[in-house]
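First comes one chain, alone, set out as structure tokens in the form predicted alone.
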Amino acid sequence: MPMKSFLRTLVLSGGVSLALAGPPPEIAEPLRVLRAVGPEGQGNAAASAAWKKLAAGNASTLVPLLVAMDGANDYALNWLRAAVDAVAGRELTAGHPLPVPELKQFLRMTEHNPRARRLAFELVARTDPATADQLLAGMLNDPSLELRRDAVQKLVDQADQAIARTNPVVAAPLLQSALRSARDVTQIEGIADKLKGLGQPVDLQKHFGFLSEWKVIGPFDNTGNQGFETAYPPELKIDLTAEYDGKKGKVRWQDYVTTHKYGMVDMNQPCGKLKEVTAYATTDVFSNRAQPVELRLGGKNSWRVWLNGKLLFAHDEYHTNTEIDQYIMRAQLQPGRNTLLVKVCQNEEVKEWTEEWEFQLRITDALGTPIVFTRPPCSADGQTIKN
């Protein structure tokens, strides 16, 4: 990033214009030479002796070495951080103050890296915790989804206290409020577990946006693992009304619908439970507008996923950990209706916990909030109008 970019205008609460000019000229080349450092090692031993001129800065230089944390790798963020790390503490043992006002406005521009804004607000709770708590109030839409979870969890600590002091009426609108807000998968499933507890249950397929009705055909074969790379049929065309020959005979798309509280679409249920075999299943969404989305899936088959025809990723592992979100791929929607494709491979392995032949997606924007999609337009007798 140009030394020019450091040029940022902050907005006081008064209407005042703080403007934060480019860092001391004393850090500027061991900034330069910090975030020049890459992979493997390289720029490691410039960005050493970088390193050590940062780290014995004083408190005047830890916004500027936040903001150079603005487009930099994850190397150089890496070195940024323990300097910021060293300077804080150093000032701190010594008992000089660190720049809250200014942290403070920093930690307000929402446009700045994630983990930079993350440490300007545990650098603002070491010396003012007050301070920190009450900036929490203002985060619970926060696009860094560590200070987000961080306000989340306040309201958690509130709906706490609420639930010990035996009023749930002040419990149950908290952990709603928390709900709405909350991106941290465990985050999320704590709080449905206290809503159950207050006999408030949680749609958690609704919740995370998991997509459930699908057309499902299969089993193809998969003999030798040979299937993850054969295009059958549904790669070339999906024709919801084809018939093809599969591993056991002739196969047909048919209706599935998951009511799995998180989404698995379990082909074991349509296509019987096989071993080297694979399947398709497909779905559409309407949008109402073209947007970037994350196609965000969770499985622990080998699988592939299109996107109105485009692969849009495709991953060859059979039988690790399943995760809701792990692996997301970013996409561009289309106004009106996007065909979604997945094709899941089950391999030859018998043992019981390989008998998973599943795979769960939804769709959401790039911090975890699931799309909401409009209806298909319909005729009048109801049927579906394709576009």
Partner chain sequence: MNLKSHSVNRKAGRVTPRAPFGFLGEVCGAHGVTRPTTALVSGSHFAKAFHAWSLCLLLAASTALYGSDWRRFRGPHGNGAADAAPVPAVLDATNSIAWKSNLPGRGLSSPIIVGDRVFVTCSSGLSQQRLHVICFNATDGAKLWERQFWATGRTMCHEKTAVAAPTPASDGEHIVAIFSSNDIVCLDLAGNLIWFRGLGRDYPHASNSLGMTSSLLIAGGVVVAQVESQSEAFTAGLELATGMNRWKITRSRGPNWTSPVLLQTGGAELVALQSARGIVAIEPATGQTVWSYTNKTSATPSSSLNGSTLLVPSQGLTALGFGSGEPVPKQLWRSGQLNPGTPSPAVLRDKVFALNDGGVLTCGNAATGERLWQLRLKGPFSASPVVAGQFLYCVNEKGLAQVVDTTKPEGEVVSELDLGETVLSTPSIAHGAIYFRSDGRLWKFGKS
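Residue numbers count along the first chain shown, from 1. For clarity, every value in this text was computed on a predicted model and none was experimentally measured. Basically, rigid core = biggest C-alpha set you can superpose within 1.5 Å across the two forms. First, how it differs from the form predicted together with the partner chain.
- In this overlay on the rigid core, residue 86 has a C-alpha that sits 2 Å or more away from its partner position between these two forms.
- Annotation for residue 69: C-alpha shift of 2 angstroms or more between these two forms, rigid core superposed.
- Core-superposed comparison between these two forms: the CA of residue 32 exceeds or equals a 2 Å shift.
Alt. form predicted together with the partner chain, vs. the form predicted alone above:
Just this one chain is shown here; partners and other molecules are left out.
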């Protein structure tokens, strides 16, 4: 709750006078109104009036605005962010100081909203760039992706300097440390390239945590892209011993292990290079506890994903573009076995660049850290116990 976080901020900020003063009463109600905005413009009319009150505040309101971001939805975050911009911009233009000690205190409290903390960092940097740069040194494992990225980049820069001095002994550990902390995909790939240049190649499939062992079945018909909406038997029940009528005859589940650098599951391999078809892939992951996760999928084909029989999301688009973590789905893992099912479709296009019929999938925390799953429990003869 924002007020609870705010009180905690007050307590932990000790003798910081501005924070101890707390939010003036006239701010509390506008903050509540902004936090109440929701989907489809819900609350916009009231928020517009409340925003003007907040935007008229002075520098002492910046930390309360940032604290109010804790637990706020994505719509409210933007209203609050714009208010911070307005207040900070006006104060800086007028030559007024920003409350740097309070902002630094807020920044140090990692339980606050990561985006709010990054914003606090940038406000500090606008006033005192040297201090902000020093703060980055302690942020290698920060919950803010942007702060962490900048902290990692400092290590990479040091490594680059060592490489320029032809000193790989110094560079390699710096890069390994950077790799452990990095979560931004582009940054990880850059670090891996440098390590490869130093003779220390990175297993990127393992590093990113792509799921590599699957059971696949197909092809089923997708003529006229109708297969995307058609619930073939694997959608109704996953029976790994079953045999079904597919587009080209009987089909059954096959083992499939991807060795692709980025974990691509290529349906052309088990099913053949076909058009207007669809196929399924399933795998189990074992979680030692209930936990929130993100399922991160990439691919150029239409797809659907189910977790434990529940449809998480679907996207009906073919052969446009792909990248790691292209689609991110929030989900909850249950303790023990969790069954994933992916449906991936191929359309009618015949150009060479439309041959791809594939996807990649990994499970991470909210920052992109791959989840390490426990091994499934086994019986004495080594057979996996079903649960």
